[in-house]
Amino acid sequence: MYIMVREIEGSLLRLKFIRDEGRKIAIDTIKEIGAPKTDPSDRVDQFMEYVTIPPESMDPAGVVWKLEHILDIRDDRFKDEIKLMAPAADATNVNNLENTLEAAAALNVIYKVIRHFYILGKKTLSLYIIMQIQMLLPLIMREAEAYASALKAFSHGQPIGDGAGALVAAKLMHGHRKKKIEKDCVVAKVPLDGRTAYVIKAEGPGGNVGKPGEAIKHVIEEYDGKIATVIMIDAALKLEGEKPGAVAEGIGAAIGGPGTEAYKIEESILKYKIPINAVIIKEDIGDAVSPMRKEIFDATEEAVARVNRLIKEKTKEGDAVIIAGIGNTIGVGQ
């Protein structure tokens, strides 16, 4: 038990380190561009200790859109925060400092959790306490260091992993025209090989996700249902053993999150009979959040011809389809 507490104190001490660096991250950010009046430290300490409660799901109709209207409030509350904080960013970089603010608070819940148990198992003198926190370190401490690699890629605006999906639509609409849709999103009309795609992305090059359900749910409306697949391009959790960057397909709404944009996909898709396609591109939770490395570039490059190919199998001459390209958008533009 000693030998484990030990081990405990040392990641301790090491999430602690990371923790305080991540929040002098986000501190010299804010300074360097949003030209704060005052220190913004002590907003920057309130933020990262923000809470969002959940909706009572006991009873579970409409869960849905009490979760969505609580994570937007919180997104309004976020952003008017960053402007008190930082006045002089533009609107790219308060999405910048946003995620960046929201990387800190991550690591300080991390933090603050092991040390919870940490003290409650020295306290309590309980082995299995101590020996659980103990087996979950190494897990706990790459998650830790991947929101660290978040932080600096968040703070300089550099694309990460989790950009991918969003690169591929980026890559499919370069050169068309494009307009805002619903909240943080960009759509283009692309033909291709005689059909016409309604390429989505989230509006870089910002640290944005956007609302693509919303979006693909208005173009479906839009062109009342007559819509022959969508197809969504996003990153994925890789198994240990599995290359950084393959590429696989498959069927359904490819997007994480809290769940609320996939529940409007699916609600579109079902409506309408429509046929949804999934590309995949995989990576871990450090690819993920960290800047993006070049087998995950190089996979986008598969991921459009995948693409392409499956527009080709799957529908005809004169089709419309929707192609949503998901993931943080933070240093891809379109």
The other form holds:
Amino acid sequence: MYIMVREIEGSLLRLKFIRDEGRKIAIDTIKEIGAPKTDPSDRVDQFMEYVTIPPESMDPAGVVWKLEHILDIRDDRFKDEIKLMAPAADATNVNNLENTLEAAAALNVIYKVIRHFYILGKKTLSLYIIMQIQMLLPLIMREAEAYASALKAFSHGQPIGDGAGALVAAKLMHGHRKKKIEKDCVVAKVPLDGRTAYVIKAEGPGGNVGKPGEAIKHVIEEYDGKIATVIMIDAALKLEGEKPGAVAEGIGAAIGGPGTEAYKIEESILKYKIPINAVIIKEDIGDAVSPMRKEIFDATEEAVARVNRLIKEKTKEGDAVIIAGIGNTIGVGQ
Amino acid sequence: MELDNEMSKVGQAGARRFSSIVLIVIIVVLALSLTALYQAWEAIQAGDLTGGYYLLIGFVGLALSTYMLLQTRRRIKRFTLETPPITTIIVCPKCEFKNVRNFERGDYILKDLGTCSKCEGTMMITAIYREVPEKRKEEKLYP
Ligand SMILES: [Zn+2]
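What would you give as the form predicted together with the partner chain, now that the form predicted alone is on the page?
First the chain shown before, then all remaining chains and molecules of the complex.
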């Protein structure tokens, strides 16, 4: 038991170091690009303690919209807070700072939870409390390291592995006229093999996932459901042993997050009975949030080829299709 | 925040105490193994066969203490956050002039960077990525 406590203590020290480093990077970035009039440290500390209370789901009907509303308020609140902290930051930098601070807050939560169990374990001398945290420790540490590298990537505005889907969409829509669409997304009408593709991605290059569900719904409604297929491209977690950057195909709404966007997409494709295809690019949690690996970057080319092939095989000339690149578009333009 | 400070004090004191104990143990083991080696040398000089045992003990002790010393050094090294090098690739689509440099703040994929130095084309960032060194790619190790 003593050995386990020691191990937790060692990890806790490392977590504290990571958290403090993250906080420092966040504050330095705000000072660098935000030109704050006062020291932002106190505000950053407050930000790191923010809590979001999820809606009550005892009566689950309509809980998706409640959750979405709560998340919207949270997002607005964060952006307001950042504009106060960093008045000189432009829209791109506000988004990047928001992501940076969220990563710092996540590190803070991890540190506090482990500390809670560490102290609780020492107080109660309960083997089970100590054991359960010690058993999960390797996974938790991996997650913390991932958040730490995410934080660095966000503070510099570097593209991350999760942005692979957005990058595929960016490559497809590059050079075509883009239109802004609901909640931080862009759509471009792209001719592809005689078909018309409506390519959707979150608006870059600021750190942003947008609301692709809302955007897809909007395009489907705009064309009265006359869409031959929806193709979604997203980064997905790989299993250990799988190659990073492997491309796979499948069926279904390929989108992570809190589930509100997936819900909207599933609702609207059901209404018009539109088939949905997914192209996923595999990567592990560390790669998903740290600066994009070369293997994953290269995989986006293959994903573009797969999308083209899917369109050729699944649709006829003259059809309209929706191609949505999902993921955080930080460091990816369009 | 009060608990936080308390925790950090406990943690730091713990780490310091831990490492100083380890250091003392390492030094003691090192001294003992050196004595054992010396004894072995003396015994072998005198033609005593038990010298072999001393030799064994001496070498094992030496190996153990150096290993532990390296371990503690690794512990210290773990307390840093590494920054991987990020590459930005800039290409002129017209004359295929290619420029590779380190990432700078403000870079993003598909960003226009003004006219090309070789022709009238527009330079564009086509790629930003991180290269993982060969030895850290583990996927080849498994069937
Ligand atoms: Zn040129």
